[in-house]
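Next comes just one chain, in C-alpha coordinates: the form predicted on its own.
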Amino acid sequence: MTYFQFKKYIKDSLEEVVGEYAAYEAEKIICHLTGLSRTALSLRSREEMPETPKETENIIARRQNGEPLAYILGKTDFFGLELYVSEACLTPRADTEVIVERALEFLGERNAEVLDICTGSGCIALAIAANSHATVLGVDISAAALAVAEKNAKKCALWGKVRFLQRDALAADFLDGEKYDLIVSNPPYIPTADIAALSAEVHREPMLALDGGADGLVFYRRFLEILPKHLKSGGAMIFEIGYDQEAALRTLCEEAGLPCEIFRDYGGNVRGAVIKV
(Lines of atoms letter the chains of each structure in order from A and count residues from 1; the text may use other names and numbers.)
(Lines give C-alpha, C1' and ligand atoms only; values in the text may rest on other atoms or scores of the structure.)
Protein backbone atom coordinates (compact mmCIF):
# COMPACT_ATOMS: atom_id res chain seq x y z
CA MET A 1 0.00 0.00 0.00
CA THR A 2 1.35 3.43 -0.92
CA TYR A 3 1.07 6.46 1.34
CA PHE A 4 -1.48 7.87 -1.12
CA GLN A 5 -3.59 4.70 -0.89
CA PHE A 6 -3.31 4.70 2.89
CA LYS A 7 -4.50 8.29 3.04
CA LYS A 8 -7.43 7.47 0.76
CA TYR A 9 -8.38 4.48 2.93
CA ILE A 10 -8.50 6.63 6.08
CA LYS A 11 -10.28 9.47 4.26
CA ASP A 12 -12.97 7.12 2.93
CA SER A 13 -13.40 5.62 6.41
CA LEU A 14 -13.97 9.05 7.99
CA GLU A 15 -15.95 10.80 5.27
CA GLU A 16 -19.36 9.96 6.70
CA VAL A 17 -18.33 11.37 10.10
CA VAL A 18 -16.33 14.49 9.20
CA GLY A 19 -17.38 15.22 5.62
CA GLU A 20 -15.18 17.77 3.83
CA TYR A 21 -12.50 17.55 6.53
CA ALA A 22 -11.86 13.82 5.97
CA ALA A 23 -8.77 14.33 3.79
CA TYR A 24 -7.30 16.84 6.23
CA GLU A 25 -7.87 14.52 9.19
CA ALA A 26 -6.47 11.53 7.28
CA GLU A 27 -3.29 13.51 6.70
CA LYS A 28 -3.02 14.44 10.39
CA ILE A 29 -3.52 10.82 11.44
CA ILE A 30 -0.82 9.55 9.07
CA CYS A 31 1.64 12.22 10.22
CA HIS A 32 0.91 11.17 13.82
CA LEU A 33 1.36 7.47 13.05
CA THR A 34 4.51 7.80 10.94
CA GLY A 35 6.23 10.87 12.38
CA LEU A 36 6.34 12.42 8.92
CA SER A 37 5.65 16.09 8.30
CA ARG A 38 2.86 17.03 5.88
CA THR A 39 5.50 18.05 3.33
CA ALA A 40 7.36 14.74 3.67
CA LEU A 41 4.09 12.83 3.38
CA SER A 42 3.27 14.65 0.16
CA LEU A 43 6.68 13.88 -1.31
CA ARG A 44 6.31 10.18 -0.46
CA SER A 45 2.71 9.81 -1.63
CA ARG A 46 3.58 7.26 -4.35
CA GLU A 47 6.04 5.29 -2.22
CA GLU A 48 5.16 1.94 -0.64
CA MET A 49 4.66 2.05 3.11
CA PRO A 50 6.93 -0.31 5.10
CA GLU A 51 3.86 -1.49 7.06
CA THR A 52 0.41 -0.36 8.15
CA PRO A 53 0.65 1.05 11.71
CA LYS A 54 -1.20 -1.13 14.22
CA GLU A 55 -3.01 1.84 15.80
CA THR A 56 -4.77 2.74 12.55
CA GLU A 57 -8.02 0.81 13.02
CA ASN A 58 -8.35 1.89 16.65
CA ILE A 59 -7.98 5.57 15.71
CA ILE A 60 -10.50 5.22 12.88
CA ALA A 61 -13.00 3.45 15.16
CA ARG A 62 -12.68 6.10 17.87
CA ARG A 63 -13.14 8.90 15.34
CA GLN A 64 -16.16 7.17 13.79
CA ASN A 65 -17.60 6.99 17.30
CA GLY A 66 -17.49 10.78 17.56
CA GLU A 67 -14.37 11.24 19.66
CA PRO A 68 -12.59 14.51 18.75
CA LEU A 69 -9.42 13.88 16.77
CA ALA A 70 -7.40 16.11 19.07
CA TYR A 71 -8.29 13.89 22.05
CA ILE A 72 -7.35 10.76 20.10
CA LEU A 73 -3.98 12.13 19.03
CA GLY A 74 -3.45 13.99 22.31
CA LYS A 75 -2.47 17.19 20.52
CA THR A 76 -3.60 19.86 18.10
CA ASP A 77 -2.26 22.96 16.37
CA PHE A 78 -3.28 26.49 17.33
CA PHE A 79 -1.79 29.72 16.01
CA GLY A 80 1.47 27.99 15.10
CA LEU A 81 1.79 26.16 18.43
CA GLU A 82 1.48 22.41 18.91
CA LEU A 83 -0.59 21.98 22.06
CA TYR A 84 -1.37 19.00 24.27
CA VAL A 85 -5.11 18.49 24.80
CA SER A 86 -7.27 16.12 26.79
CA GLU A 87 -10.92 15.65 27.71
CA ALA A 88 -10.34 18.10 30.57
CA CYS A 89 -10.55 21.06 28.21
CA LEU A 90 -12.24 22.33 25.08
CA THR A 91 -10.43 21.50 21.85
CA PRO A 92 -8.78 24.68 20.49
CA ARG A 93 -10.46 25.65 17.23
CA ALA A 94 -9.04 27.50 14.25
CA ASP A 95 -11.93 30.00 14.36
CA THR A 96 -10.69 31.18 17.76
CA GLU A 97 -7.39 32.29 16.23
CA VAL A 98 -9.06 35.56 15.17
CA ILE A 99 -9.39 36.40 18.88
CA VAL A 100 -5.61 36.15 19.17
CA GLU A 101 -5.14 38.23 16.01
CA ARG A 102 -7.29 41.03 17.41
CA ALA A 103 -5.45 40.86 20.73
CA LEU A 104 -2.05 41.13 19.05
CA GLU A 105 -3.27 44.01 16.92
CA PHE A 106 -4.41 45.86 20.05
CA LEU A 107 -1.22 45.15 22.02
CA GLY A 108 1.30 46.08 19.35
CA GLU A 109 4.82 46.31 20.77
CA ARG A 110 3.78 47.21 24.32
CA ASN A 111 5.03 45.40 27.41
CA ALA A 112 1.45 44.77 28.44
CA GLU A 113 -0.32 42.71 31.10
CA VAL A 114 -3.08 40.45 29.83
CA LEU A 115 -5.75 38.39 31.60
CA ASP A 116 -7.25 35.35 29.86
CA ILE A 117 -10.46 34.18 31.54
CA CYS A 118 -11.71 30.60 31.03
CA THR A 119 -8.28 29.74 29.65
CA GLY A 120 -8.88 25.98 29.28
CA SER A 121 -5.90 24.49 27.44
CA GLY A 122 -4.21 27.89 27.62
CA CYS A 123 -4.32 28.25 23.83
CA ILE A 124 -5.23 31.96 23.71
CA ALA A 125 -2.90 32.92 26.56
CA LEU A 126 0.03 31.02 25.06
CA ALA A 127 -0.52 32.32 21.53
CA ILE A 128 -0.57 35.90 22.80
CA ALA A 129 2.54 35.38 24.93
CA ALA A 130 4.41 33.70 22.07
CA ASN A 131 3.73 36.53 19.65
CA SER A 132 3.95 39.70 21.77
CA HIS A 133 5.85 41.39 24.59
CA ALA A 134 2.94 40.75 26.97
CA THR A 135 2.87 38.68 30.11
CA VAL A 136 -0.35 36.73 30.52
CA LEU A 137 -2.32 35.35 33.44
CA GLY A 138 -4.72 32.56 32.49
CA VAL A 139 -7.51 31.64 34.91
CA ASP A 140 -10.02 28.80 34.90
CA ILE A 141 -12.36 27.11 37.36
CA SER A 142 -11.14 23.63 36.35
CA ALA A 143 -8.00 22.29 38.02
CA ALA A 144 -7.78 19.56 35.37
CA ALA A 145 -7.87 22.12 32.54
CA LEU A 146 -5.20 24.21 34.28
CA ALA A 147 -2.95 21.15 34.47
CA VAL A 148 -3.21 20.91 30.68
CA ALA A 149 -2.47 24.64 30.32
CA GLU A 150 0.60 24.39 32.55
CA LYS A 151 1.86 21.41 30.57
CA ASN A 152 1.45 23.44 27.39
CA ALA A 153 3.31 26.42 28.82
CA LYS A 154 6.29 24.17 29.52
CA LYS A 155 5.98 22.42 26.16
CA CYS A 156 6.05 25.77 24.35
CA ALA A 157 8.87 27.16 26.56
CA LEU A 158 6.60 30.01 27.69
CA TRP A 159 6.62 29.35 31.41
CA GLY A 160 7.43 32.70 32.99
CA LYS A 161 5.68 34.77 30.32
CA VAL A 162 2.47 32.94 31.20
CA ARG A 163 1.13 31.74 34.53
CA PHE A 164 -2.13 30.08 35.49
CA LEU A 165 -4.43 30.29 38.52
CA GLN A 166 -7.64 28.53 39.52
CA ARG A 167 -10.45 31.06 39.80
CA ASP A 168 -14.22 31.05 39.33
CA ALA A 169 -15.21 33.87 36.96
CA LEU A 170 -18.71 33.97 38.46
CA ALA A 171 -17.58 34.16 42.09
CA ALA A 172 -17.95 37.37 44.10
CA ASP A 173 -14.22 37.46 44.86
CA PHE A 174 -13.10 36.59 41.33
CA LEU A 175 -10.62 39.49 41.13
CA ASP A 176 -9.05 41.72 43.75
CA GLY A 177 -7.47 45.01 42.73
CA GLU A 178 -5.53 43.79 39.72
CA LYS A 179 -5.63 45.84 36.53
CA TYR A 180 -4.75 44.77 33.00
CA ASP A 181 -4.09 46.34 29.63
CA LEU A 182 -6.20 43.68 27.94
CA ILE A 183 -8.69 41.07 29.09
CA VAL A 184 -9.58 38.24 26.71
CA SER A 185 -11.96 35.33 27.04
CA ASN A 186 -13.60 32.50 25.14
CA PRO A 187 -16.20 31.74 27.81
CA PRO A 188 -19.03 29.19 27.75
CA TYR A 189 -21.73 30.80 25.56
CA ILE A 190 -24.08 28.06 24.39
CA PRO A 191 -27.62 28.33 25.83
CA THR A 192 -28.33 25.39 28.13
CA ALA A 193 -31.34 24.21 26.10
CA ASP A 194 -29.26 24.08 22.90
CA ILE A 195 -26.62 21.73 24.27
CA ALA A 196 -28.69 18.56 23.74
CA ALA A 197 -28.78 19.21 19.98
CA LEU A 198 -25.00 19.55 19.64
CA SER A 199 -23.05 16.92 17.71
CA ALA A 200 -21.78 13.74 19.35
CA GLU A 201 -18.26 15.10 19.00
CA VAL A 202 -19.05 18.26 20.98
CA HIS A 203 -20.75 16.16 23.66
CA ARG A 204 -17.36 14.55 24.32
CA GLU A 205 -16.04 17.94 25.44
CA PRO A 206 -16.52 19.30 28.99
CA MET A 207 -19.98 20.81 29.48
CA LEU A 208 -18.41 23.25 31.93
CA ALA A 209 -16.69 24.89 28.94
CA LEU A 210 -19.87 25.06 26.83
CA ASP A 211 -22.88 25.94 29.01
CA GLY A 212 -23.47 29.70 29.09
CA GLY A 213 -26.71 29.56 31.06
CA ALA A 214 -30.33 29.90 29.96
CA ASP A 215 -29.61 32.44 27.21
CA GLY A 216 -25.88 31.85 26.79
CA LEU A 217 -25.05 35.29 28.18
CA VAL A 218 -24.29 34.60 31.85
CA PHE A 219 -20.55 35.20 31.55
CA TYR A 220 -20.89 38.32 29.40
CA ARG A 221 -23.24 39.96 31.93
CA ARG A 222 -20.78 39.20 34.68
CA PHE A 223 -17.80 40.41 32.66
CA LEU A 224 -19.42 43.72 31.71
CA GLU A 225 -20.35 44.27 35.34
CA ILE A 226 -16.95 43.69 36.94
CA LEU A 227 -14.18 43.83 34.34
CA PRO A 228 -14.16 47.52 33.27
CA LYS A 229 -12.77 48.54 36.67
CA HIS A 230 -9.96 45.99 36.21
CA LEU A 231 -8.71 47.61 33.00
CA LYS A 232 -5.96 50.18 32.88
CA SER A 233 -6.61 53.47 31.10
CA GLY A 234 -7.04 52.78 27.39
CA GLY A 235 -7.58 49.09 28.05
CA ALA A 236 -9.90 46.73 26.22
CA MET A 237 -11.78 43.45 26.46
CA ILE A 238 -11.93 40.97 23.59
CA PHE A 239 -14.45 38.14 23.84
CA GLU A 240 -15.38 35.26 21.59
CA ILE A 241 -19.16 35.16 21.12
CA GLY A 242 -21.72 32.92 19.43
CA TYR A 243 -22.61 33.46 15.77
CA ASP A 244 -26.12 34.62 16.75
CA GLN A 245 -25.25 36.74 19.80
CA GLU A 246 -24.30 40.04 18.14
CA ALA A 247 -27.56 41.86 18.90
CA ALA A 248 -27.69 40.59 22.48
CA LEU A 249 -24.12 41.62 23.21
CA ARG A 250 -24.62 45.05 21.66
CA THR A 251 -27.62 45.54 23.94
CA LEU A 252 -25.65 44.51 27.03
CA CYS A 253 -22.86 46.91 26.10
CA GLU A 254 -25.30 49.76 25.50
CA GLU A 255 -26.84 49.14 28.92
CA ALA A 256 -23.35 49.24 30.44
CA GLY A 257 -22.44 52.40 28.51
CA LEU A 258 -19.59 50.67 26.66
CA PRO A 259 -18.70 50.82 22.95
CA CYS A 260 -18.77 47.45 21.17
CA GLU A 261 -17.11 46.46 17.90
CA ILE A 262 -18.22 43.10 16.49
CA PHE A 263 -15.87 41.20 14.16
CA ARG A 264 -16.10 38.07 12.04
CA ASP A 265 -13.91 35.03 11.44
CA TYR A 266 -12.51 33.99 8.06
CA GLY A 267 -15.66 32.01 7.35
CA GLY A 268 -17.67 35.22 7.57
CA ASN A 269 -19.39 34.28 10.84
CA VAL A 270 -19.74 36.61 13.80
CA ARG A 271 -16.93 35.52 16.11
CA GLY A 272 -15.94 38.17 18.62
CA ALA A 273 -16.32 41.58 20.21
CA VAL A 274 -13.85 44.31 21.13
CA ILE A 275 -15.05 46.44 24.05
CA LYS A 276 -12.97 49.45 25.11
CA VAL A 277 -13.22 51.62 28.22
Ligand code: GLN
Given for the second form:
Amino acid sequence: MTYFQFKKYIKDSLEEVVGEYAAYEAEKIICHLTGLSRTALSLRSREEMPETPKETENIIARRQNGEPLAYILGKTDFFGLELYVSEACLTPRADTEVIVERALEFLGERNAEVLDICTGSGCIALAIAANSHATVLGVDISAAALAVAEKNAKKCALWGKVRFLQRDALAADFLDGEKYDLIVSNPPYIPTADIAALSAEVHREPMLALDGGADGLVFYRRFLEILPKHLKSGGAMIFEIGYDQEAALRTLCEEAGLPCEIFRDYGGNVRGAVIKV
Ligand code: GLN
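Can you now output the form predicted together with the ligand? The one shown was the form predicted on its own.
So here's everything in the complex, that chain up top.
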Protein backbone atom coordinates (compact mmCIF):
# COMPACT_ATOMS: atom_id res chain seq x y z
CA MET A 1 0.00 0.00 0.00
CA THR A 2 1.30 3.49 -0.81
CA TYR A 3 1.18 6.35 1.68
CA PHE A 4 -1.53 7.90 -0.49
CA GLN A 5 -3.65 4.74 -0.35
CA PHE A 6 -3.08 4.49 3.40
CA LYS A 7 -4.27 8.05 3.86
CA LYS A 8 -7.36 7.37 1.77
CA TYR A 9 -8.10 4.25 3.81
CA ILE A 10 -7.99 6.16 7.10
CA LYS A 11 -9.90 9.12 5.66
CA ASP A 12 -12.70 6.85 4.38
CA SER A 13 -12.86 5.06 7.73
CA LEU A 14 -13.32 8.34 9.61
CA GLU A 15 -15.53 10.25 7.21
CA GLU A 16 -18.81 9.24 8.79
CA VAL A 17 -17.70 10.36 12.25
CA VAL A 18 -15.64 13.48 11.55
CA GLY A 19 -17.00 14.61 8.17
CA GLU A 20 -14.98 17.38 6.54
CA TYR A 21 -12.07 16.91 8.98
CA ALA A 22 -11.40 13.31 7.84
CA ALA A 23 -8.52 14.14 5.47
CA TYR A 24 -6.85 16.43 8.00
CA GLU A 25 -7.17 13.87 10.78
CA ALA A 26 -5.94 11.04 8.52
CA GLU A 27 -2.80 13.04 7.88
CA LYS A 28 -2.27 13.74 11.59
CA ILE A 29 -2.69 10.04 12.37
CA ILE A 30 -0.18 8.95 9.71
CA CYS A 31 2.37 11.51 10.89
CA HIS A 32 1.91 10.18 14.42
CA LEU A 33 2.25 6.53 13.31
CA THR A 34 5.25 7.02 11.01
CA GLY A 35 7.06 9.92 12.67
CA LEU A 36 7.04 11.74 9.31
CA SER A 37 6.31 15.46 9.05
CA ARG A 38 3.34 16.50 6.90
CA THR A 39 5.74 17.70 4.22
CA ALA A 40 7.70 14.43 4.21
CA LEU A 41 4.44 12.52 4.01
CA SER A 42 3.25 14.55 1.07
CA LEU A 43 6.56 14.02 -0.79
CA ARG A 44 6.30 10.24 -0.28
CA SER A 45 2.68 9.89 -1.18
CA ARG A 46 3.31 7.49 -4.10
CA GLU A 47 5.92 5.38 -2.30
CA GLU A 48 5.09 1.96 -0.87
CA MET A 49 4.87 1.89 2.91
CA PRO A 50 7.23 -0.59 4.60
CA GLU A 51 4.33 -2.07 6.62
CA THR A 52 0.98 -0.99 7.97
CA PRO A 53 1.59 0.28 11.51
CA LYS A 54 0.08 -2.08 14.09
CA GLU A 55 -1.74 0.63 16.02
CA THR A 56 -3.74 1.77 12.97
CA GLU A 57 -6.94 -0.20 13.55
CA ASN A 58 -6.99 0.64 17.24
CA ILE A 59 -6.70 4.37 16.51
CA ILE A 60 -9.44 4.25 13.87
CA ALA A 61 -11.75 2.33 16.22
CA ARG A 62 -11.21 4.78 19.08
CA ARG A 63 -11.87 7.74 16.82
CA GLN A 64 -14.97 6.09 15.34
CA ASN A 65 -16.10 5.65 18.91
CA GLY A 66 -16.05 9.43 19.47
CA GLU A 67 -12.81 9.78 21.40
CA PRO A 68 -11.20 13.18 20.61
CA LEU A 69 -8.17 12.83 18.32
CA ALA A 70 -6.03 14.85 20.73
CA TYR A 71 -6.63 12.27 23.50
CA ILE A 72 -5.83 9.38 21.18
CA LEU A 73 -2.58 10.94 19.98
CA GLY A 74 -1.85 12.45 23.40
CA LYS A 75 -1.08 15.80 21.82
CA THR A 76 -2.44 18.66 19.77
CA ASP A 77 -1.25 21.94 18.26
CA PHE A 78 -2.24 25.27 19.75
CA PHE A 79 -0.93 28.62 18.58
CA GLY A 80 2.13 26.96 17.05
CA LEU A 81 2.96 24.93 20.18
CA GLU A 82 2.72 21.15 20.35
CA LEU A 83 1.02 20.36 23.65
CA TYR A 84 0.34 17.18 25.60
CA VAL A 85 -3.29 16.60 26.41
CA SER A 86 -5.14 13.96 28.37
CA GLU A 87 -8.63 13.30 29.70
CA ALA A 88 -7.65 15.54 32.65
CA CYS A 89 -8.23 18.69 30.60
CA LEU A 90 -10.25 20.16 27.78
CA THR A 91 -8.53 19.71 24.41
CA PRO A 92 -7.28 23.12 23.24
CA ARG A 93 -9.58 24.48 20.49
CA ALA A 94 -8.37 26.42 17.47
CA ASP A 95 -11.22 28.88 18.18
CA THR A 96 -9.52 29.79 21.46
CA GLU A 97 -6.45 31.13 19.63
CA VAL A 98 -8.20 34.51 19.16
CA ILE A 99 -8.11 34.93 22.95
CA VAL A 100 -4.32 34.67 22.78
CA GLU A 101 -4.20 37.09 19.83
CA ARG A 102 -6.17 39.68 21.78
CA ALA A 103 -3.97 39.17 24.83
CA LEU A 104 -0.77 39.66 22.81
CA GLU A 105 -2.22 42.75 21.17
CA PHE A 106 -2.98 44.20 24.60
CA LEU A 107 0.44 43.31 26.06
CA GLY A 108 2.61 44.61 23.23
CA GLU A 109 6.27 44.79 24.27
CA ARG A 110 5.64 45.23 28.00
CA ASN A 111 7.19 43.09 30.73
CA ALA A 112 3.74 42.33 32.05
CA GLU A 113 2.37 39.98 34.67
CA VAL A 114 -0.51 37.85 33.51
CA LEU A 115 -2.92 35.57 35.36
CA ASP A 116 -4.68 32.74 33.48
CA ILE A 117 -7.63 31.35 35.44
CA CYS A 118 -8.92 27.81 34.66
CA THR A 119 -5.72 27.15 32.73
CA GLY A 120 -6.38 23.43 32.07
CA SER A 121 -3.66 22.15 29.71
CA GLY A 122 -1.99 25.56 30.10
CA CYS A 123 -2.57 26.34 26.43
CA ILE A 124 -3.45 30.04 26.80
CA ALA A 125 -0.80 30.71 29.46
CA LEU A 126 1.91 29.00 27.41
CA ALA A 127 0.97 30.65 24.12
CA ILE A 128 1.08 34.08 25.79
CA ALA A 129 4.42 33.34 27.48
CA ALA A 130 5.92 32.04 24.24
CA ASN A 131 4.95 35.12 22.25
CA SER A 132 5.42 38.04 24.66
CA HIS A 133 7.70 39.39 27.38
CA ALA A 134 5.09 38.54 30.01
CA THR A 135 5.41 36.12 32.89
CA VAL A 136 2.25 34.10 33.42
CA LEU A 137 0.68 32.40 36.42
CA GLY A 138 -1.83 29.71 35.46
CA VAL A 139 -4.30 28.48 38.08
CA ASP A 140 -6.78 25.62 38.01
CA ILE A 141 -8.86 23.69 40.51
CA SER A 142 -7.74 20.37 39.05
CA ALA A 143 -4.41 18.91 40.18
CA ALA A 144 -4.54 16.46 37.26
CA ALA A 145 -4.92 19.30 34.74
CA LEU A 146 -2.06 21.21 36.38
CA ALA A 147 0.18 18.17 35.99
CA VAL A 148 -0.51 18.35 32.22
CA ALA A 149 0.13 22.12 32.20
CA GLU A 150 3.46 21.66 33.99
CA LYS A 151 4.50 18.94 31.59
CA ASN A 152 3.66 21.32 28.73
CA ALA A 153 5.69 24.16 30.25
CA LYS A 154 8.73 21.87 30.32
CA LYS A 155 8.06 20.47 26.86
CA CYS A 156 7.88 24.03 25.44
CA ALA A 157 10.93 25.16 27.46
CA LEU A 158 8.80 27.89 29.06
CA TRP A 159 9.32 26.90 32.68
CA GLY A 160 10.34 30.11 34.45
CA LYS A 161 8.18 32.34 32.27
CA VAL A 162 5.15 30.36 33.38
CA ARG A 163 4.21 28.78 36.69
CA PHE A 164 1.10 27.01 37.84
CA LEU A 165 -0.80 26.84 41.13
CA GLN A 166 -3.85 24.93 42.30
CA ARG A 167 -6.64 27.40 43.06
CA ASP A 168 -10.43 27.24 43.09
CA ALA A 169 -11.69 30.37 41.32
CA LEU A 170 -14.99 30.14 43.19
CA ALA A 171 -13.44 29.85 46.68
CA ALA A 172 -13.33 32.82 49.04
CA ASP A 173 -9.54 32.85 49.38
CA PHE A 174 -8.94 32.47 45.65
CA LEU A 175 -6.29 35.20 45.29
CA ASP A 176 -4.06 36.98 47.77
CA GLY A 177 -3.21 40.63 47.27
CA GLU A 178 -1.39 40.28 43.93
CA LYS A 179 -2.15 42.57 41.00
CA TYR A 180 -1.79 41.75 37.31
CA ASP A 181 -1.59 43.69 34.05
CA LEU A 182 -3.85 41.20 32.35
CA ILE A 183 -6.17 38.45 33.54
CA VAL A 184 -7.33 35.91 30.96
CA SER A 185 -9.68 32.99 31.31
CA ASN A 186 -11.50 30.36 29.30
CA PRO A 187 -13.72 29.19 32.16
CA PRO A 188 -16.46 26.56 32.01
CA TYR A 189 -19.40 28.36 30.38
CA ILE A 190 -21.91 25.78 29.18
CA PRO A 191 -25.24 25.99 31.06
CA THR A 192 -25.66 22.75 33.02
CA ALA A 193 -28.91 21.82 31.24
CA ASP A 194 -27.25 22.17 27.78
CA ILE A 195 -24.49 19.69 28.51
CA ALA A 196 -26.57 16.60 27.71
CA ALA A 197 -27.08 17.85 24.12
CA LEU A 198 -23.33 18.30 23.38
CA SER A 199 -21.62 15.87 20.99
CA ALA A 200 -20.32 12.47 22.09
CA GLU A 201 -16.85 13.85 21.60
CA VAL A 202 -17.33 16.71 24.06
CA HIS A 203 -18.80 14.22 26.55
CA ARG A 204 -15.37 12.59 26.73
CA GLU A 205 -13.99 15.81 28.18
CA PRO A 206 -14.04 16.75 31.88
CA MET A 207 -17.40 18.18 32.92
CA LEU A 208 -15.53 20.29 35.41
CA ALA A 209 -14.09 22.22 32.45
CA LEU A 210 -17.45 22.73 30.73
CA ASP A 211 -20.18 23.23 33.32
CA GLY A 212 -20.74 26.94 33.91
CA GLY A 213 -23.67 26.47 36.30
CA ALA A 214 -27.41 26.94 35.72
CA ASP A 215 -27.06 29.85 33.26
CA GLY A 216 -23.42 29.25 32.24
CA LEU A 217 -22.37 32.57 33.78
CA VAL A 218 -21.22 31.57 37.26
CA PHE A 219 -17.54 32.28 36.54
CA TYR A 220 -18.09 35.61 34.78
CA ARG A 221 -20.22 36.88 37.65
CA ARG A 222 -17.53 35.92 40.11
CA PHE A 223 -14.74 37.37 37.93
CA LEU A 224 -16.43 40.74 37.52
CA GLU A 225 -16.96 40.94 41.25
CA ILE A 226 -13.49 40.02 42.48
CA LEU A 227 -10.97 40.59 39.67
CA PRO A 228 -11.01 44.39 39.14
CA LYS A 229 -9.12 44.88 42.43
CA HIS A 230 -6.47 42.44 41.21
CA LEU A 231 -5.70 44.53 38.12
CA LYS A 232 -2.99 47.17 37.95
CA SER A 233 -4.15 50.54 36.66
CA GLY A 234 -4.70 50.34 32.90
CA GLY A 235 -5.13 46.57 33.22
CA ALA A 236 -7.62 44.38 31.39
CA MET A 237 -9.49 41.11 31.53
CA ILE A 238 -10.02 38.94 28.45
CA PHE A 239 -12.45 36.04 28.68
CA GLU A 240 -13.57 33.41 26.23
CA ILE A 241 -17.38 33.36 26.13
CA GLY A 242 -20.00 31.21 24.39
CA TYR A 243 -21.32 32.15 20.91
CA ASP A 244 -24.69 33.10 22.44
CA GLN A 245 -23.47 34.92 25.56
CA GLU A 246 -22.86 38.41 24.14
CA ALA A 247 -26.02 40.00 25.58
CA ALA A 248 -25.52 38.32 28.96
CA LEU A 249 -21.91 39.52 29.19
CA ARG A 250 -22.87 43.05 28.22
CA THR A 251 -25.53 43.08 30.95
CA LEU A 252 -23.15 41.72 33.60
CA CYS A 253 -20.51 44.33 32.67
CA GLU A 254 -23.05 47.11 32.70
CA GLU A 255 -24.17 46.05 36.17
CA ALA A 256 -20.53 46.07 37.28
CA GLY A 257 -19.98 49.48 35.66
CA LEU A 258 -17.24 48.14 33.36
CA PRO A 259 -16.84 48.74 29.61
CA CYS A 260 -16.97 45.57 27.56
CA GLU A 261 -15.83 44.90 24.00
CA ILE A 262 -17.06 41.70 22.38
CA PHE A 263 -15.03 40.01 19.62
CA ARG A 264 -15.50 37.12 17.22
CA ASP A 265 -13.42 34.13 16.12
CA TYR A 266 -12.40 33.34 12.53
CA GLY A 267 -15.56 31.29 12.10
CA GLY A 268 -17.49 34.55 12.62
CA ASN A 269 -18.93 33.48 15.98
CA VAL A 270 -18.85 35.57 19.15
CA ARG A 271 -15.89 34.20 21.10
CA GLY A 272 -14.58 36.65 23.66
CA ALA A 273 -14.85 39.79 25.74
CA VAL A 274 -12.22 42.42 26.59
CA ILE A 275 -13.02 44.30 29.79
CA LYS A 276 -10.82 47.22 30.78
CA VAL A 277 -10.81 48.86 34.20
N1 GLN B 1 -15.85 25.86 23.61
C2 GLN B 1 -16.06 24.71 24.42
C3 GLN B 1 -17.01 23.76 23.73
O4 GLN B 1 -17.60 24.09 22.75
C5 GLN B 1 -16.53 25.07 25.80
C6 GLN B 1 -15.38 25.52 26.57
C7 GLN B 1 -15.74 26.06 27.89
O8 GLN B 1 -16.76 25.79 28.54
N9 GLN B 1 -14.85 26.87 28.30
O10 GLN B 1 -17.17 22.64 24.14
